[in-house]
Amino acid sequence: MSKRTLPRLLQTPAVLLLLMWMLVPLGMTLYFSFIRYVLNSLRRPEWTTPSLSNWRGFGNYEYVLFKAKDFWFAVQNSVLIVGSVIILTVVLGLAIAVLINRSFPGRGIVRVLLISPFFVMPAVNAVLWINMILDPVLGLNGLAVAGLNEMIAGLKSFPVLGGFFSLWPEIEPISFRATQTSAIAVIIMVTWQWTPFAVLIFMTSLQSEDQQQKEAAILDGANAWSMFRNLTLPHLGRPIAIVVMIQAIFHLSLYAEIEIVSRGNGNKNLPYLIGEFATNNIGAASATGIIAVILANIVAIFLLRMVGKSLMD
């Protein structure tokens, strides 16, 4: 037996579970994609057996794609909700890893405070958002529009500023789980779970820097902002490029904080939606889990370049 026969031999026994583990679900959801099965159809009982006699064809694709009202909207609401979480948590990391790079008391508390958010489970910072800090009754938000009307009220009874603040009126919270600003409240939760992550990344980078090139730059006048433009983000570029890559993927499956917050109304993704279909419709469900994997793909392969150009340079 050749050095090469015996790792292979060992490897396949991992390789083929691997592959079923893969395999087995995306080859029936390309199945159960092509032929009608609806779990509740009381008109037609043949299509609640996933049977090859119901064979639909593109059927459900065509279904999910020009006549399910709320896919165009939920593929909308995907790219809003991963492309703002992206773009914060990127802008928030690299300013709170520049500003705890440097030596003061107490760093590394504040280090580990920084980056506990990011292992608290997904269902559990939902509830913990919307109910304590974005609930318009009980919540911090709430709490907060209650003490500002009551400073403002009490700054009319003042002689001079009582005219200017008379004029106000009386300013209501914004409740979260509306269907405007559910989305906004998913956005804002998500942030702050994985702005952790981005800070974790780009402060273990920001270590490797070249200090005798910002002492070069210190000497030769420059400022903070013309050092940071012009060296340590530079020097961040392939860490932005894996931080953008992972949550872009991570992201794209969310569902808990949907569902917590707004159930749904108004406020709808990808994954949510294919949740949706499966309580009945097992065939468009299936339909736009395959959509789902392909757009994922074309995601992934766009970033994927993105990030071997960033480490090629």
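Note that this is a predicted model, so its numbers are computed, not measured. For clarity, a rigid core is taken as the largest C-alpha set superposing within 1.5 Å between two forms. Numbering follows the first chain given and starts at 1. Compared with the form predicted in complex with its partner chain:
Positional change of Ile294 between these two forms stays under 2 Å at the C-alpha, relative to the superposed core.
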Contents of the next structure:
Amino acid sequence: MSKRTLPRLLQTPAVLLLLMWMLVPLGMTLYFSFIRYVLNSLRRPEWTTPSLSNWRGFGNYEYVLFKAKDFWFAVQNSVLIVGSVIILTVVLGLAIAVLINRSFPGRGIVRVLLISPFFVMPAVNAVLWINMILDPVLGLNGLAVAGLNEMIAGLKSFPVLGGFFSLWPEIEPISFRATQTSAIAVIIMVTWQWTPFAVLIFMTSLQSEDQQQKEAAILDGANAWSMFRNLTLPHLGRPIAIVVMIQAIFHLSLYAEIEIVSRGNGNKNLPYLIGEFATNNIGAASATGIIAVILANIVAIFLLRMVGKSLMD
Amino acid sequence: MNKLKTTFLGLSMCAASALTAHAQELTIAIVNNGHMINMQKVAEAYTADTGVKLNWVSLEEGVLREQVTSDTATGGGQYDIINIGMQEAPIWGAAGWIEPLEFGAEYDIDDMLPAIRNGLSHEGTLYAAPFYGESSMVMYRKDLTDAAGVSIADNDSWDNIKAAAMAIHNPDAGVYGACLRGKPGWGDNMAFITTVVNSFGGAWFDKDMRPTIDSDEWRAAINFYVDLLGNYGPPGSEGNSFNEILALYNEGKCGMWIDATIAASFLEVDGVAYAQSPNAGNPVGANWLWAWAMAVPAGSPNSDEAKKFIEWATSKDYIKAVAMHPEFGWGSVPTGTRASTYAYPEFKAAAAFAGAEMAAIESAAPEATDLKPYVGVQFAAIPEFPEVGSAVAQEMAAALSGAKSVDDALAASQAAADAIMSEAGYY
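Since the structure above is the form predicted alone, I would like to see how the form predicted in complex with its partner chain looks, so please show that one next.
Let's see the whole complex now, leading with the same chain.
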């Protein structure tokens, strides 16, 4: 018996359990994606039980990719949401982290307030935003627009300025549940929730920035922007890569916000599409799931390379 | 995995029942609507009389549907009694997922409103007993219509409804002419839109079950709907369903609302008047029909006890028990199931909308006819409908938002429905 055999034997149960943990659900999804499997059917009762005799080959994939509604739209919308949220959170996170990195009175309280959105549950976040802030009648959005309209109406009766204000059109509040805007609403609320995460990461790594190097730069007469550009930003390369990677993984699986804002109207991603298929057609839902796993892995490979590179430097 | 879970659950249940010997227990999955929540208290008397212990699992509508569908489809056996609606009852009965119900003479099944009874039956056999039922009607502010000098009649024409909405529409004062459902969902905007389509003479499917969403009747109906709600509705209508509109109405922001009859009992605005839904002249009518009902999943080990409980909970005695209960009263009895309920003078006094509700329910016709070859008024009682309905619902919301033209939305709906129906093996 070599030195390594015993440890390996002892590890075996754990490894097997882990394999089962991952492979059984994946294997079942793969199996369902190749057969006809619907929960209920009046015409074809034989499809309601999963069995090899309902083998369908790539039929479910063909249906999902080319016949059913919205697959390509869901992919495109996922990219839009994830991309926008990442760009916005990194830019906002950097700006806020740099701002609160200096010392000022009340810094502790400001930091706690800044970070608190991150601890709100996603569904609560969506409900709060869509009903209390973005609602065009009863929310802040509607109230603000109504107030603005009233103010303009009041100004119209002013002697000189009235002529100017009477040219102003009545402002309509934007509905954030509409097809055109529901993706924007989701981007706003997810950005609000995840900016604190970026701030937190950037803030901690700003603390480790080399102060002597900065002092030297000041002595050499460098301005704030070039110091940020040439010293801070390169220093933050790694944390930015990590923020991008973690957010990309998390936001690919958004569900609650989409459901609450628009029920998929003009705004859905692959998990949401799977949920729609799963009301009856398990075969199609499984096929979409397998495609989503493949796409997510492709994204993960690129991201890991990016992060790996920044870690190697 | 599921089988394993079921076996395990079954084994542990067997062990538990062996221990407790004869004490009977029933697990009941209910939707968390007011009437069902009240039932939990009223049923304490049932437990006292019979010794049957009742375990309630109260869930939100969508979650309940999901839970109950997967549990029933896979034969999970978690529940002895489940709450289902009119969309599921006939299909699940046909699939053998739920047991047929037969009650004694005292139950007086002929007292059941025929429209509700038919909607919960498959080939003449009752599969789910109705707990409460509803239709839809026009609810409007009489003060506003009077001030504008317009009136709304029973089964008015859609042109008149539009004229009335136009007359009372006054966004500067925060009052919108018509509040209608726009939130996408087969039970949300499609419930209302389908009744409009019905009233224009359209239907979901033809006799071969091919979708007919690109027909002229649909085009006329959707153009009318988008025009009415887009011009005289509150901003952000694509986000409004029952609860949102109820809030708007009670804030005094709606002049007219066409929705479920049950809404009338929640309205806190004075001077509300009721009218039967508008119709463009189609016999199917323009109001919907819905009932929450109780059913027994097939193979429940306690099916006899479960049926006895359902017989009690949907009987005349139950309605009286709610009326006499110290916490409730005639205003809280479940309506829309039995003709006898509407005969009580105390009920008529407590519910001003009772007459309009009864008339609306009686005029709805869920049966399959030449005009629409499927069961259901504002839905089709086929397993694929939730999928078809949600897909079309999103297109209709897009048309309402102005993101798509009505023609484009209808074409996309037709293509999506066609894909789902052919995938399901209908043709």
